[in-house]
Each structure stands twice: as C-alpha cells, then as structure tokens.
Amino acid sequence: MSLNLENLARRIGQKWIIQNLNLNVDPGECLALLGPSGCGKSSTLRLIAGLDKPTRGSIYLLGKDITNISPLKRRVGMVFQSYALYPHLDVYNNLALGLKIRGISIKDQKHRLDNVLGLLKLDLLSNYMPSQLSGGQRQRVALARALLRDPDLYLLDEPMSNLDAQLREDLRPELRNLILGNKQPVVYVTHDQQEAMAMANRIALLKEGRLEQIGTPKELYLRPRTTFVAGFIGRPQINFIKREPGIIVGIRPEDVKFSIDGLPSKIIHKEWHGSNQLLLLDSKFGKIRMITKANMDIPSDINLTWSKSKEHLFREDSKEAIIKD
C-alpha cells in the first residue's frame, strides 16, 4: 500500500478530533473521506499533509514514517479550500513556478501547463491575476497546481466546492481519469456523497472522528452497517420505520411500490425531478418518501407495499445492522 494510517487519533483541549484511525489507500486509487461537517474529514487530511500533528498514531507514505517529517519533506500535492496563490503573478506563471523551481525544461513546462490549463478550462484565463477570477477559478487554479506537481500523493479537500454545478458535472469524469491514470494514492474530501461515489473507488464514512464504515460507494449503498451509514448514503433519504421487537426497518424510496391492498397512505408533498417525481406520504409509521414515474397521475390516498428482499434490518438499541442469511 502507498498510504497507512494507523490508530491516528488528535485531541484539541478534551475533545477528540479524530479517533483511532486505520486507513490504507492502495496505488492508485482515490479514496473519500465523507461525513457531515465536524466529523474530523479536513483534520485528518491535515494530519496526513503535516499541518497538524497527531495526538498519537502513526502515517506512513510508500512505507516510510513520515508522522514528525516536516510538510515540505512530505511530496503531496494539495488542494484545500483556501486557494493560496500568489497574488502578483499571472494564472501562468502561478502555475509555472514550482514546475520552474524543480528545474523543469521550458519545453516540458509548456506542455504540462497547456495541457492542466485545457483540462481545467483556464487557458483563456492565462494572463489574469488572481484578484480578477471568480473563487471558482481560483479554486481551479489551485487543483491545477497540485495536479502539475507530480507528487507521492494527492490530498484534495472539497476541490470543487466553489465550481457550479454543470462545471463540477464536466470536471468530475475527466479528473478522475486524470488522478486514477497515475500511481499516486488521492484522498479526496467532500461532504458531498455524490461526488465521493462519482470520484472514489472506496468511501470512508465518519461520524464523530470514527470510522463508521469503509467500502465501495456500491457496498455502503447495498449493505449499510448501521442506521447512520444507511441514512447518510442514497438520495433521496432511506425510510426508517420501527417494528416490533426492537428492529428497525431500511426502505429506499426507490423501493416503495404502489399496492392494491398494502399500506394506507396519502400524499403530503409532491417534488417534480424531471424524469421522476418524489413523493412524501404520511402512514401509521410516520412519513415515507417514493420515488415514482414523473408522468403518473396519482391520487392523494394510495397504498404502499415493498419486497422483503429490498429491507435492511438493524436494531434498535445498537442501530447496527442484522446480517441476512
């Protein structure tokens, strides 16, 4: 593996910012840290890129110890919210002076920046200081920078957070390709699931600096661990309803079906997407979103029905999940 973290923890005061964190990410693949806001993502990035040191716990990058190595030893290439450009120089020459400062030929820089410059839509914007670009494109600036540096790994925290949404949609597969096409491992951080499933291989999901569960974005959708991975993942949100004993049922709003004799239910709230339409119903269990075809003309009181195959059990007490034989 080319990044191992092992029981990396960080406490700031009494609080605990990050707990007992093991985590490997293999050549080449990109992995997300995705959780809500404060579930320790941002920390653990900067305790990989060295801005913070760790409470306890050690980081190892293509098998060296690197936990009390100094940032600028540590070859990454980062990407975080605040862009840190320098604001005398021109987007080219932004760009152009680390390429520069590790004695790159004029005609290699050239070419790296012609093509990062295309890829992220910046070559019109060569000449312009950072103090005339959008945050979007000072954003875009900076992903190109660590994408110029060719490093022993990739760190991005909300790389596309400033861009709007169609450009993120365009940006998404052609930067994959781009990070997936080369050896270094990537961390990528997002509160965005999906982006963390479109981009990542595998998905870290956090919840009070823990690791809540590790997977394929597929395997985190299809066999959630507990009730907060099943809620956090899938959108629109799973349906939770209580059954007797102590277990609580999983529904995806995908999976709620019209039916002649199941669940009386009526309408409350109606969401036109386009090709679908997203239904909120009120039953004895509570409120029930479905998804339905956007043409259907349905009336207020229906009812609901579902496969047995498509639940997912957990417990109540524990809310982890009940493995199905």
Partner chain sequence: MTELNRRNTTILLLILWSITPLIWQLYTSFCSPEALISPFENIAKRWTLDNYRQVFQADPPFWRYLVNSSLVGIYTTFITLLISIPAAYSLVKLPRRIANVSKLVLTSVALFPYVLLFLALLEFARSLNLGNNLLALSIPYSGLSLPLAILLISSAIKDLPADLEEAAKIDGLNLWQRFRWILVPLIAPACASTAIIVFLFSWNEYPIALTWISKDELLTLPVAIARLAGSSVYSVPYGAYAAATVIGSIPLIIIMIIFQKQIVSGLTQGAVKG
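Pass me the form predicted in complex with the partner chain as well; I've looked at the form predicted alone already.
One chain, no partners, no other molecules: that is all that follows.
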C-alpha cells in the first residue's frame, strides 16, 4: 500500500501552481506537505483526492494508476480544513450518509458507526447538529467520517488550523494514534512547521509549486538544502549572516553562545519565555537572534560566538547549501 506521484504538474491559466512533483508515501507513513500559503500544498492534496485534474503526470495508489479515476471511486479518507460537515444532518447522519450510499445494511451501518463514535468519544453527541459542536468536536466528526470511508489513503488538509493552540497540542497524539496506527499512507497538509515536525515521519517542503526538500524532520532541520528550508524549519528563525563575499552563513539561535572575545553586539529586544529567553541583538552582521537560559541577567553589550561545526553554509547566488565533508 503506497502512494506515488510522478511528475505531477498543474497549470491554471498561465501559471504553474505545481511543477514536476515526485513523491512517494509508504504504507503507514505520514508525509507532511509543508510550505507557505500559495506553495501548492493544498492543490497537490486536491489532485490526489481527485477533486482537480493534473495537467501532467500520474498518481499511483497501491501500484494502480488512479490519475483518471473519479474521486467517488478513489477510496480516500479526507479531512477538510473547514471540516465540511453537512450542516443539515446531525452527527449520526453525517457519518451514516456515506455508508448508506455504498449500500451497507442498516445493521452494519449501526455497528460500524457505534464503533467509530465510541473510538472518537462522540457517543453522546450523535444527535447534535454540527452547528452545536465545538471546533474540536467538529474535527473529530470529520475524522470519523474519514475513518468510516474505509480508505486506502488518508488526506488531511490543515486539520488543526481552526483550533486553538491548546486544543491542537491535546489533539496531536490522539490524531497520531487514530490515523497513523493504520497501514494506509497519510498525506498531511500544513503551513505550521512545528505541527509538521510533530506529526510527520517525513516532510516535503514546497515552494512556488516545486519540491524544495524532502526528508525526516531531523534531516530538514540539521541539513537544510537551501536558505528557504533553513529559514522555514525551526523557530525562532535561523540567523543568516554575510561574513565573506558569495557565502551566506546560517546559524541557529540556540547555537549562538556568549564569549569574552567574540562578535561584539548590543541587545535591542528581549523576550522571556519561561523555559528560555530570546534575545535580539544588533551586530556588525545585522540582527542576530539567540536563545539563552531563562535565569540569566544579561548586560546590554555582549560578545557572541558559535562553533564552526554548527554553521550552515549557502552559496549567495543559488541559495543552495555548500555540502561540508
């Protein structure tokens, strides 16, 4: 059971919104499509779901070419960003509709529904209308609908972006257990790098319709292939410094240290985060972000240094990484 995208491309008018995308997602693997808005991540998901047609390229699911198969027949479980619950049906009928359409007997419908409602702790809400539910509850109903589809593939389109931060953190492990425990491939679209790192086995970072880099969260963090990847993954954002012509040096805020004879700099802004504090410093290379321990009093003029091994080097012209030996 795996999903393969081959040279997938889509053009709207004159604009290529996805260009030559090659991806594969293994059974049981969660691949996050990550990127800023307009990078083509949601468009890619819609192509996989069959809601839009690719201009070029093919999509294979379980080795079968599904590029031209109608979304009705694709057996895809999808969670929409808006959840897209049918507003005129209560929770039970929202979930039962798909089963009914597929000709599953009333008895089986009830059996499967009871199972899923129990699994997602929706038993007591089955007679509620979607408008009466909270965001988190709606999300669970949308998830239940995807589970009941019996899919060969899960597609999640920003499933948490309408929830508040607290709820998001609570729901992450739940979502992982429910969907990632299965043997289907999962494609998870998000613009939040932290969420992608928390949920996905691998992350595909997209920019302007192209694949910028694909790899495990660790690979993307430790070995970004371009300045874009380095800047997108990791918060607070990496510092880019021009120390010598033609080369951009990237250094992560947590790798910046104090030293007696380092780079002289001045604090211009301080944020105390409880477990650490973020300093924004002004130096001859421009602004530098740095993370230090929380319980430290820091004078306004300090000297900075970092270890050479923590530096990421990029070519200034192509913005690509210079591979160190």
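The term rigid core refers to the most C-alpha atoms you can superpose between the two forms while keeping them within 1.5 Å. Residue numbers count along the first chain shown, from 1. Since this is a predicted model, take the numbers as computed values, not measurements.
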item	value
Threshold 2 Å Cα movement between these two forms at residue 198, rigid core reference	no
